[in-house]
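Coming up is one lone chain in C-alpha cells, specifically the form predicted alone.
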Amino acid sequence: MFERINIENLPKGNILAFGEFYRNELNNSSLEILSPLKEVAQALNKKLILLFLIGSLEDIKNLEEIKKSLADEVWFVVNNELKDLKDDLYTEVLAQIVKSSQPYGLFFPATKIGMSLAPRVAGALKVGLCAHVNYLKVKDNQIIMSRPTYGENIIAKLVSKSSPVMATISLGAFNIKYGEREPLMKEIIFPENFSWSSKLKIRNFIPSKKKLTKLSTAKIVVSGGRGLKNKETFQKLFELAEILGAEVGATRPVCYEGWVEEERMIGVSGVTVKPKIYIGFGISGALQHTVGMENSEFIIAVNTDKDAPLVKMANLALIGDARKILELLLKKLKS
C-alpha cells in the first residue's frame, strides 16, 4: 500500500528524476540516470526521488524493478488522463509538483519523451535548461555538469545559475545500479480543482513497426560511417548483424544523410555502447562519436586512414577500403 501526501506537503529541497513509464512500460534510462544522481544526492546531503506520471495504480508491471532501484523514495501522480502522453498536462503536472517540492534538481533521461518535457517545464518555471549531460559531479556545493559542445567537438563543464538545476542525461552514459534498501512509495494527491484538462486528444494508437534497439546493452556493436560511402552499403551491416548476433550503430553524419534512424546514432548526443566488441567501418573517429564507445572492450576499425583517430584508438586495425573488406567478410561468413 502506497502512502498518500497532499502535493502541498511534499517534502523540499531534493533531487527529482523524471521516470518514463509509457503505455504500461518502464524505459530503463530511468534508472540508468540514477546511478549519477544518487552520488550527486549524497555529496549534497539530498534525497534522490523518482517521479513517475501514470494513468492507473494498476498499470505498473515493473513495480519489483522500481523496488530495487537507488531513488530514497518514489513518487506516483495517477490519473487516467496521464495514461497516454500529453505534453501540455504532464508539463502542468511537473510544474506544480517543482513550485510545491522545490527541489534541488530535476533531471530527464535523454529519451524522445524527456527531450520533449524538459523544455517545456523549463520554460514554464522560467530557468535554464543543460542538455545530453554525460557526467556530473559536485564541487563547492554545486552540481557540474558536462556536456558536447561547439559542433560536439570539445567538452563543457557547465553550471546552473536558476534553481531548480535543469538537465536531460544521455543515454547509456551510464550503468543501471541497485540500492540497498527498497524506496518509501508514496502516491501524490493533488487538489480537488487542479484541471487535468489538456488540449491533446488521443483519437488512436498505433504501435511503431520498427523494431527498438538494444545498443546501450548490445555485447557485439557493428557501426558505419562515411566511409562506406551510400546507403545501399551501410545497409549490409545489417547482414552482418544478423549474422554475429550485434547491433547495428552509427555515426552522427550518415544519421543526418538519411541512411540509417537517429535512434542508432552513438556519441554524445546519442548512444553511449560499452560492448564487449565493437567494429567500425569507415569511421575516423570524430570526439563526437569516440566518447560514445571508447570504453568498449575490444575495438576494430576498418579505414583508409592509418592515422584515424579511431584507428589508433582500435586493439585491431585493418587499413583497407571499408566497402571491400565489409562484403569480403560477409561473403567469408555466408561460406
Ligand SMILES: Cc1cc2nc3c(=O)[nH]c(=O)nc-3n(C[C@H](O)[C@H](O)[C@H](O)COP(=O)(O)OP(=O)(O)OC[C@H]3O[C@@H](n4cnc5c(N)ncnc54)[C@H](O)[C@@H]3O)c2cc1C
Given for the second form:
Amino acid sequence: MFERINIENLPKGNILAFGEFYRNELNNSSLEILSPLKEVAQALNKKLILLFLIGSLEDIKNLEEIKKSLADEVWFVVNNELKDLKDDLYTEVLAQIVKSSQPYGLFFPATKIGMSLAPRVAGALKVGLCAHVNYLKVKDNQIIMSRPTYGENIIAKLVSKSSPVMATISLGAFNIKYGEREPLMKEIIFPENFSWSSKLKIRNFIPSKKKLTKLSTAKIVVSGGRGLKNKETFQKLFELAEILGAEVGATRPVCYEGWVEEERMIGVSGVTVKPKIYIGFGISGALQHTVGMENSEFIIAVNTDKDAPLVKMANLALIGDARKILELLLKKLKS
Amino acid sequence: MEKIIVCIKGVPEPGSVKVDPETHALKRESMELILNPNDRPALEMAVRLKNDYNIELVAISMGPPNVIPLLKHAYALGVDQMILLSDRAFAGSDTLATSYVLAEAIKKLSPFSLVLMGLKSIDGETAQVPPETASLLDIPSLTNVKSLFMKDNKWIAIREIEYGEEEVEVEGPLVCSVSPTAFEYIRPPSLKRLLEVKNKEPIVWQAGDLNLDSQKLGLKGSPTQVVEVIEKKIETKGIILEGETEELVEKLIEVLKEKALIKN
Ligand SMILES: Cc1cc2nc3c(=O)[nH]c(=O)nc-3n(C[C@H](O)[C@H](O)[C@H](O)COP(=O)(O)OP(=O)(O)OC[C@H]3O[C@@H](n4cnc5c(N)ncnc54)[C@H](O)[C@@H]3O)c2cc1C
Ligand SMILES: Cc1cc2nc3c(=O)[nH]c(=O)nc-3n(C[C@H](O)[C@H](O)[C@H](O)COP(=O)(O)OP(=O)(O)OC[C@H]3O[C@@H](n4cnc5c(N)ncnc54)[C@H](O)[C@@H]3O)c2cc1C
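Starting from the form predicted alone shown above, please give the structure in the form predicted together with the named molecule.
Let's see the whole complex now, leading with the same chain.
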C-alpha cells in the first residue's frame, strides 16, 4: 500500500514528530505538535516527518486525518510486537531510526506515553531533552524553546546543544492545522536480524471510565480556583457550564484538593485552552495557570483582590466574592 | 528478591524562587529544601514492599549537603541506608547529567530488584529522570505506577496512561515512577526511627567514588541549557468593576448576552 523503504535508505537531516497511536486510535496531540514544527522545519529548510509505530497497517482508523496533516512525509514502522506500548522496544526502534536517518530534531507530544518514551530515547542517544515546551522559534539557525517554570511568573528559554534536538511539546498549546498536499507515505523496513523482543508484557487494559474532557477545544470555559473555598461551591460551576454550553476548568491546587478531577487542570501541568470566553472564579492567575489560557479571546475574572494577576490581564474583572456572584448569577440565569 | 532503591529530591519551598530584577538571574530566598512532595508516594510504596517482602531499602539523593535532613526523614519512614551524592561538579545538571550520576550510583549498589522515584519534581518538573535513568541502566521503566507486586519472580505493575490503566508484567530489575495519587493513606515517620536517626549520617559519594566521566557532569555535561529567564510583566488591559454583588452580576449577564451566550 505504501512505498517500502529500507531503514538505511531513509532521508537524513529532517524534523521527526512522534505520532501517538494507542489501540488503533490516533491521539490528536500528534497532529497539534505538527503546527509549530512545520514552521520550524520551514525556517530551517527541512522536511517534517510524522512517525508511527503500529501493529499492523489494517489497524489504522484515522488514515484520512493523517493524509490531511501538515507532514511532508509519514513513516510507519509495522510489526505485530508494536501493537502494545512496550517502552523498551519502542525506544530501541526509535533509536535505530535516529541512528539511520540522523534527524535534525525529534519531538514528542507531552502525553503520558510521550513523556515515558522521550526520556528513554534521549538516554539511549545520550542527548538533551527539553520538557513540555509551549513555544518554539528558530533564531540564528538554532531552535529556541520556552517553558514556564517555578511558582512565580518566570519563563525559561532553552536550547539543546546535542543532536538531534529533542523536546516534548505541551498538550493543547497549538491548534491542529491542515496541509496543502497529501504527505508521502512510507513503510520503514527493519533489518532481518532486528530483535523485536521486550521485557514488558501488557496483560490487561482497563479503559478509564471518565470520558476525556473536551476542555482543550471548548469555545467557552468556566474555571475555578481556591477562591471558591470548597468543593460544593466549585461543583456549581458545572451548573453554569450546562447553561452556557461551557466546559469546566480548574487550577492545580483545587485538583489536588480533590474538588474536581485532574483532567480539568488548566496550565503547564494540565491542558491549554483557547476559548472565545474564559471566566475565572477565585483564580489568582499564576503564570503556571495563565500560560494555559492566555490566548482566550475574552477573559473575565472574578476575584476579591483587584491586584490579582488574572484581574489585571482580564478584559473584564469583577471585584467581589466569587461564591456570591456565582450563586446569584445561577439564580438569575435559571429564572 | 534484592534491595529496593528510592531516589528522592530536595526542592525549594514553592514561591521561594524569584528573578533578580537587575541581573535576571534566578535567586533563592532561602536555601532550605523540602522533600519533593511527589517522592512521598514513592517512599510509601517502598515501605509497603519492604513490609511485604522483608528486603533492604536504600534512599539516594543527589544534591547539596542540605538534603541530609530529607534523607534522615526517609530513614524515619523505614529506609535502611542513606546515600548522599554530592559534589561541586554535579551543580547545574540537566536531566541527562542527573540521570547519569544516579545510574552510576545505582550500578554501584547492584544487585537490586527495583528503583522507585517520584513522578516529577515540583521545581524542574520534567518527569524525565526516571525513564532516562532506566535507559542509561539499560533496564525497563514504567511511569505513573499506582500499584506493584511480585509474582513468580516478575513484577506486576499497574500504570496509568491517558486512556486508562494497563497491567504490565516486567522482568526486573525495573525503574518505576510512582503516581502521586497511588495511596490514600501515607504513613508518618516512626518516633523510634526519628530518635535512632539522630546518631546516623548518610554515606557521601562524590564524583571520584563513582569513577564518573567529568565531561558528563554538571553544567558542562548538560546538553540542555537555559539561555534566558524572563519575568512576565502583566499589565492591566480591561475594565475593573467594583460594587455590590447585584451590580456585578448584572454587568456579567450583560456581557454574556453581548457575546450571545445567553438569550434575552
Ligand atoms: C511546577 C509548577 C507547576 C504548576 N502547574 C500548574 C498548572 O498547570 N495549573 C495551575 O493552575 N497551577 C499550576 N501551578 C500552581 C500555580 O503556581 C498556582 O499556585 C495556582 O495556579 C494557584 O491556584 P489558585 O488561583 O486556585 O489559588 P490561589 O493562588 O490561592 O488564588 C486564589 C485567589 O482567589 C482569590 N479569592 C480568595 N477569596 C475569594 C473570594 N471569596 N471570592 C473571590 N476570590 C477570592 C484570592 O484573592 C486569590 O487571587 C503550578 C505550580 C508549580 C510550582
Ligand atoms: C528553569 C529550568 C528548566 C529546566 N528545564 C529542563 C529541561 O527542559 N530539560 C532537562 O533535561 N532539564 C531541565 N532542567 C534541569 C532539571 O530540572 C534538573 O536536571 C534536575 O536535576 C532534575 O530534573 P527534574 O527536577 O525535572 O526531575 P524529575 O524528572 O521531574 O524528577 C522525577 C523524580 O526523579 C528523582 N530525582 C530527580 N532528581 C533527583 C536527584 N537530584 N536526586 C535523587 N532523585 C532525583 C526523584 O524521585 C523525582 O521525584 C531545568 C531546570 C530549570 C531550573
